[in-house]
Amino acid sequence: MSSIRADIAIVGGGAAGVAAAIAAARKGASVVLIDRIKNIGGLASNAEVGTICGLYRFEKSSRFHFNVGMFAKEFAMELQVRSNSAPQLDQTGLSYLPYSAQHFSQLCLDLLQEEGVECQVAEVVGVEAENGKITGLILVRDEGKLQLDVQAVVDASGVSRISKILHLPLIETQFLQSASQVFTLANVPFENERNLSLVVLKALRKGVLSGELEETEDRLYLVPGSLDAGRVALKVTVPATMEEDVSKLDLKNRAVKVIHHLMEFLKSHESAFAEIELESVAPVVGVRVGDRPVGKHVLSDLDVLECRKHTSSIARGNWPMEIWSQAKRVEIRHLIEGDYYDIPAECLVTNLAENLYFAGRCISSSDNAIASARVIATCLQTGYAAGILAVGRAEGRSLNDCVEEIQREQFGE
């Protein structure tokens, strides 16, 4: 088996671990970034999310206010201007920014290439450890096995691998959330979004109410910011159950069947969606949470709900809690108006691994309150944390004196 070693090692290429493999490179570290798919980006790219929420901070008065650390910001205006986008806001006073999948991977590879990070396509199958220390990964390559040595590791897998691998504590999901497929449409004769969607909510009602589709096919919505020139996006509702164990192949198999079914069903019912065509399905199921390590710290419900501040915040979270359930369509629970929470840097740590760092939908966190803290701009700023404090350790800096430089550099405090 070949070796090779690098400071710090992200597990992880989502908007998380691109953000801290980033934030490592520019503190001078060598840095190695692990994911098991070539198309950088994670769920933003792969499962074409759509929008950036999170980065602006709840007020209805008050449009598109940045409330997020430095490199969330920037990242997200160079990305508004290559996706040709701008911030829109909702009915209910809440604020994101369209953005296209592609410009979004290639963004992220583009600053990955930059600050000369190694990218590694593979997967980890093996942690080393010593003493409370990890010391490397194994990962599985089509070229075969390679050991990684490393000082320091952030996990912004989105499924805790590396928690899992060394049988660390986990916050199981005791509520799952409906996953969801992306999917896009052309021939679509509207051009107004607000109007598309009460028609295909109309259609889609009256369809369940006459018994001509199931009670979850009406959680068909449209990715905001989609609709152009006859084309938009839209997301349905994957439903499952806690006791089924399911792939992301068969929630896919799931989606695409609904969504033929629903195509099928406007078709045959409304008029003016006789022309549709199905243009794309998303490569890849967006899966909203599973289960999270225990930190030092366990973000709470009423972290959020209350806007709590932390002394050791890293992070400030603006996006509700997105309730995504099985048996109903999606519940929003609002922030305090004008107002948002911290994310105290004892979310990214463990007592059980003293150079583990956690990041995006892996910190530690309540189910609800992950449901609002798992967006991308959210993600961004815990990413970027998460490799300062990777850094930190390796230098032998205190976790103290780490977020004081974050808080210095991302919020000028």
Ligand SMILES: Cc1cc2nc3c(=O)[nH]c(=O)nc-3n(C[C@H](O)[C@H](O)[C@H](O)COP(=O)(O)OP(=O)(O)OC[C@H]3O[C@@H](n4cnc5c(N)ncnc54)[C@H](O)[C@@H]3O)c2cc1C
Second form
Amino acid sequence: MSSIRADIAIVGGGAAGVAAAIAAARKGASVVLIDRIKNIGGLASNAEVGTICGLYRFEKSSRFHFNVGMFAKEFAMELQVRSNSAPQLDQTGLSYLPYSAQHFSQLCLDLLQEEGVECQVAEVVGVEAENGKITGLILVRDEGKLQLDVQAVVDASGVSRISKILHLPLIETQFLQSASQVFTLANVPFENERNLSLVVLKALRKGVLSGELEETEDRLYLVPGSLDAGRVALKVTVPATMEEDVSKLDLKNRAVKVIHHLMEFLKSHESAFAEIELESVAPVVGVRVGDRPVGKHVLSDLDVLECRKHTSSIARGNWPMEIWSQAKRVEIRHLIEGDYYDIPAECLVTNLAENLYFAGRCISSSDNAIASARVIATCLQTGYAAGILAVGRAEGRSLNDCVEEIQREQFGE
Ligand SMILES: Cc1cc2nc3c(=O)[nH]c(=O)nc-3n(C[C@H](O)[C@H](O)[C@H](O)COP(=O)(O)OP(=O)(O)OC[C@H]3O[C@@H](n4cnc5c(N)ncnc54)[C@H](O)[C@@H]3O)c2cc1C
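Shown: the form predicted on its own; wanted: the form predicted in complex with the ligand:
Time for the whole complex; same chain goes first.
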């Protein structure tokens, strides 16, 4: 098996992994970022989720007040320019930034290239560790196996892959956050998203009441900011239950079946939709939450809902908990208006592997807390912080020192 070495390995090239790689490289480390999917950006690119949530403070009166670390803010501002988009506010006072998936991916690539990060298209299948310290990763590429010797690892895999390989304790998901599939329709004769949403929802409710649609088939949502020149992106909840062990391929097949069923229904029951066409289906089905590791602190429901502050804060959460169940349409549990919660550095580290750091959807958190902290703006922040922690700790600095550096550089504190 051939081998290479790097100071820091980042597992996962989603929002969190990309931010971690950039942070570590900016601190002078040699960095290898690994993702099994060639198109960089994770769910934000490949599930085409379409909006960055969690950038702005939850305030109904003053709009679009950034309340995130500097990197997340600069990333969003550049993406906004490239996507030719603008922040939007919904009826409940939540603001978000629509973006194009292609631009998200390209921006990630440009930044990684600028910082000299090496990207490997590979699956991480093994971890080598000695005395509670990771020494290397085993990657599988098309060309064969590769050993990567490292000083520290950031797990930004979205599914806690490294913790699972190391058999570290996990917080197992207790309830199913439904998966969704994004798809794009063409020939949609609407210019106003709110009107379009209302017409779609009314038609689907009628279908459910008449028995022509299944009870769960009204779980269709517009991707905000996506309506443009007769094209619109929508996301549909994929039917599955907690008891089923459904593969991603199965989920995808189910999603495509529901999409075709809904399209046929809308075409034949609503004259405005007679000409709609399915333009594309996002390459990756959107699975919202996986198991998380048990870190030194587990971000709790009350940390989020009571907007608790922590002295070791490395990121700010501005987004509510979103509970996507099969039983009803999405349920939103809001933060305190005008406030935000802190994510402490202890959610990114464990006592059980001294050079392992968690980022994005893999931070140590309860089921409900991650239902808020998984949004892209928060993933960018926890990712960036994990990159700085990985380098600083590898250089022998204390956690507190690294936290102070993050607070100074990212939040001007
Ligand atoms: C349907 C849906 C809609 C959403 N809508 C929004 C929204 O509107 N706004 C918002 O802000 N957020 C939204 N989110 C949440 C947000 O998109 C994700 O939580 C966030 O993008 C996750 O980023 P991440 O970097 O933590 O993980 P991911 O984006 O999941 O990246 C992890 C990467 O790791 C790679 N990987 C995993 N295991 C391995 C391995 N063993 N070897 C190599 N690579 C590996 C994967 O291929 C993946 O690319 C939505 C999520 C879903 C599912």
